[in-house]
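The data below hold one chain only, encoded as structure tokens and taken in the form predicted alone.
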Amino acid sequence: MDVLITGIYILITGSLLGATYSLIAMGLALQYGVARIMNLANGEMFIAGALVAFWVVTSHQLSPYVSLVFVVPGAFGINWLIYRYLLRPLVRRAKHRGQLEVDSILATFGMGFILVGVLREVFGGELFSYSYLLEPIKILNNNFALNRVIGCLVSALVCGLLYLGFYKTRAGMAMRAVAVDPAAAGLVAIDVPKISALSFALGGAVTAAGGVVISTFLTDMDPSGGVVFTLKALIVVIMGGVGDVRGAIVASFILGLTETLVATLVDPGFILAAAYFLFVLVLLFRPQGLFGRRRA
């Protein structure tokens, strides 16, 4: 009976931990897999979202989704200007997509530390937390914090508005096409750099969302530490699929699921190297991805 409570607690807690993931993951698979950006500084819009809500919490005490009003359209509208004037010239002058590739992993690695810096110069450089619906809910009897679950039906929503976008509307068949061939969607009008903006946009303000939502259950956070949700975002895409909204949702999961079998069973400490283990794995195994095809 104890291993069964314990299963389900690790089924239940991977869960709500893989749907939160699943937006900053989203966020990095729009720009890498659409607009052919390996964005580096993924972490910081993370950071800069749970910056703001625990802006609007500790200021005005109000809920941190309140922020998402401001979040969601100011990080739209930031990466859509990061992409316009810093990296649409890095995409003119490439003359293949390896050379996009390291031209924009500098690029936006350096962006990282100014947003760094700007996120320091103006929230500070102190760990940050505040608290948010601590009290404890109860699923098939195990306890659970309600503000884990509410993060986890927000990120369902967002997901799943997503995907209806991707797979429904004439835009998102125009990011699928750009995906899979730029040359080829451009032959066929349609605005291949208008499409890769938007979707550098809709990325940055999905991660930011993210953040938002991850604020309100994960503690002790500092404007410096994006590089590791920047990380996880990277091991979700290529494990999902590089361009593929549903594997980024499905490889979001899986990872939530590894962590919490990982804390619970062996050591907190070995998150992250179960996080890299089962990384190496996909890339040996399965180098495309759960839902990527292999090239011919």
Partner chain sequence: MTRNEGIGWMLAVAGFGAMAFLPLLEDADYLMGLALNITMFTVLATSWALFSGPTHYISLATAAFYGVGATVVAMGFEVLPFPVLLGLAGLAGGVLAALVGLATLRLSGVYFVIFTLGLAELIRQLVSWVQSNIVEVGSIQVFTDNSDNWIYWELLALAALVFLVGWLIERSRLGFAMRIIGNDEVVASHSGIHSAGSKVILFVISGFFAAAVGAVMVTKIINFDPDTFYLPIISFQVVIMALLGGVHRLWGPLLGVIPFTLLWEVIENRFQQPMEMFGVEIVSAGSLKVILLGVCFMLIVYYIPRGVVGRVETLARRLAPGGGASHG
Given for the second form:
Amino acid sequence: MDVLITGIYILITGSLLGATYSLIAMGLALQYGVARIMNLANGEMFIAGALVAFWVVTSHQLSPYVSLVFVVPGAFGINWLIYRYLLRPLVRRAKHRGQLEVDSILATFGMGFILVGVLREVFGGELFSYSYLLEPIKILNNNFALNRVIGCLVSALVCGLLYLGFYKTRAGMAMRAVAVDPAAAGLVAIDVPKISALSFALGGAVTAAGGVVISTFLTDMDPSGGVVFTLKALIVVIMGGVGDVRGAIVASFILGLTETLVATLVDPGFILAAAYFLFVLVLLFRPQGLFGRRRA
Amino acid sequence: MTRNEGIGWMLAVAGFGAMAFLPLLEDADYLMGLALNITMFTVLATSWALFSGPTHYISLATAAFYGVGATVVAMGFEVLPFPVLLGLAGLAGGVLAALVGLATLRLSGVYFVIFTLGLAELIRQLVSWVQSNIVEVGSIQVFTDNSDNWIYWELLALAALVFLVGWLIERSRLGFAMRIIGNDEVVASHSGIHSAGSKVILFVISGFFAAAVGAVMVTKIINFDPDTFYLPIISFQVVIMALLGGVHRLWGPLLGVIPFTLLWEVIENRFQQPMEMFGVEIVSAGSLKVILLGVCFMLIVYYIPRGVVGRVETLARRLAPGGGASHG
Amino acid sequence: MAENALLEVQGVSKHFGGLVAVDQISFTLRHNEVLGLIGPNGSGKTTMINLISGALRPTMGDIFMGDRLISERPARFIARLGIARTFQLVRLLPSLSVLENVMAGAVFGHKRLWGREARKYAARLLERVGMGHAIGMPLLALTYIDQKRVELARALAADPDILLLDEWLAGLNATELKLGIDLVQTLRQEGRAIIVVEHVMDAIRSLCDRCIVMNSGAMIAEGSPGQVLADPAVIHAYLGDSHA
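Output block for the form predicted together with its partner chain, input the form predicted alone:
All chains and molecules follow, beginning with the one already shown.
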């Protein structure tokens, strides 16, 4: 029965991780899929969220989830300003999509580095971790840390809200329209710059919230570690299909499960290799994403 | 050969000649260190621009190639002579570039950037894993009879080679194909150009040079540790230097390498200790360097998208007789 | 295969998601023939050209050049076999000179010249299309018609056996049109086969040996220009019910 127990363990741990990844992926999906900005400072925004949670726990002895109250609006505001004053000019001057891609990659790298520098100045360059709800909870004969289970529930709640917002509200519909074709969306009286700014800001807020969630169970994070999360988010978004929210969620679970599988059965040292392996498979066989149609 | 080309050749020969005599100066250790850095980054940034200039693909794979080159030498220095290893290192970099290129270069630029973004970290983890689990060694001490002067000359030779290769490419079918691809990929393919293939060839060339630099540098640093060779920041430095200088001219990256290396050096020396700046205590050179990288990226995007070379060319056009009035 | 056919299109369809842009089209192009591909806007003519040139792959069906199946092959391969094209919206290479734009067609494709030979060859082709004076001019200074000529020169630089002209005569004034038609005539006399996508009826009547009429992706008529233009189905497709 060992095989079965290990199997269940991998399935559940992987899903818990996948649920958290889906937050980062949703953030990037909003920013890249709708606002057309390939935001490579995504991981840094994520780390910033985690650091604020860390600060709330260590210096105020509060639950890390309390930090969501100011992380979410704070990240929303900052990302809105970034879009409005730094990225919008790039969108305007870009003659074609390729140019916007290069410009936004370079600009967001710049922002990411500046953010890392500032975070290092504020929090120091060391690894940081805190413990939160480490007691075990038993699911199907396996022990799981309560913090992971709660993290998964919070992620699922946020994703659910976003999903509803995306498919049931006017703003959500406008975002989907812009995701499909900004030019055509403009023709049906959608305020494309406004919707793009909103999506970018919302994406940043979701990403930072993801950082808060992951900080409750992931140890040894540091201010310059954002790049790995950027990478994972990007892999998930591409695997899911650019602008496809459902695909991004499924891809997050695939990544979470694969990583857990490899870490449990092979060696934790191969987690990144596993992510790359998935990435290569996607690039070779489904560059248009899991559910995407092959473009002509 | 046109007149401009003649002048360019003379300048290049004079420049390399002068640089080659540097080690013969007495008490020039500091200068040598600086020259070594500048030469190393000149090779890296120029070979980066050979590929990224015409294709507009942003490669962050430099650190991976550099690391692979160092790894080849670290694994083989006890068995094979250094020149052979140098060739093998370059080859390994080329093969890695070909694999990455074949997987990503037929797709849009975003996939490529993302793939190269984590490549150095991926290979670092694999090399570390092999080191600790299979060969069970910690760090390797790479002792060769490569003296400091020779290391410098080797890098200088690589720099000369990179310029020569770049000059030859510009005049070749491949260079012409790249200019067409950079303008319009649809027209390129309808003219019979294999655009993914052309990009892969250029990427392989740039991978070759970066790996060769890594191979030389490991004999200088001696202590081979994956953490110090697969260092992602090297990739970012190279991108910034090349773009800062300008990638549409062969000698453009050089104009980014020199100021950036000097600035980096100043930060390294001046901010050893925490110090106050604008009323804020700056904790470390580390943070300041990271912020400098960030600021340079922003500067490139918002103010000098065509690099120093672009600025110089615009200025020259304005100063040229009759060029002042027209803004075309 | 059909007697004397240079290009053979067999039951080719192209779907974009649910949209059927080209619907089971079959036709042949013979040596030394000018074939008109006509039909209302959106009928799938340009898609058909894209399928032949390799810009798109057919969803179903085969395209042969001689006995070689080309419809699975990339555009660069098809270009090297000797099919060259112009684009509906002119596509020139803005950072290259006029001469280099033409050279682009002669260096990598069906013809593989390089260096001085390629330059001289491109210059002669520019002369041929009446653009000899523009060799030293910046590309952006050219008028639309001159840009079209440069693009044609680029296509000719490959010395193609089959030339695909996608609305190359559109937007010309009466004098230019006459020159354009004469130019296409001489190309045919050199032994090239040409497919023209056209709306200009004068050009169709004076140039085409045969015409294929497309509507909503499907072929609705085939024959001499006189025949198809008198065909009630064609008139219906162009002008709608009231004229049928």
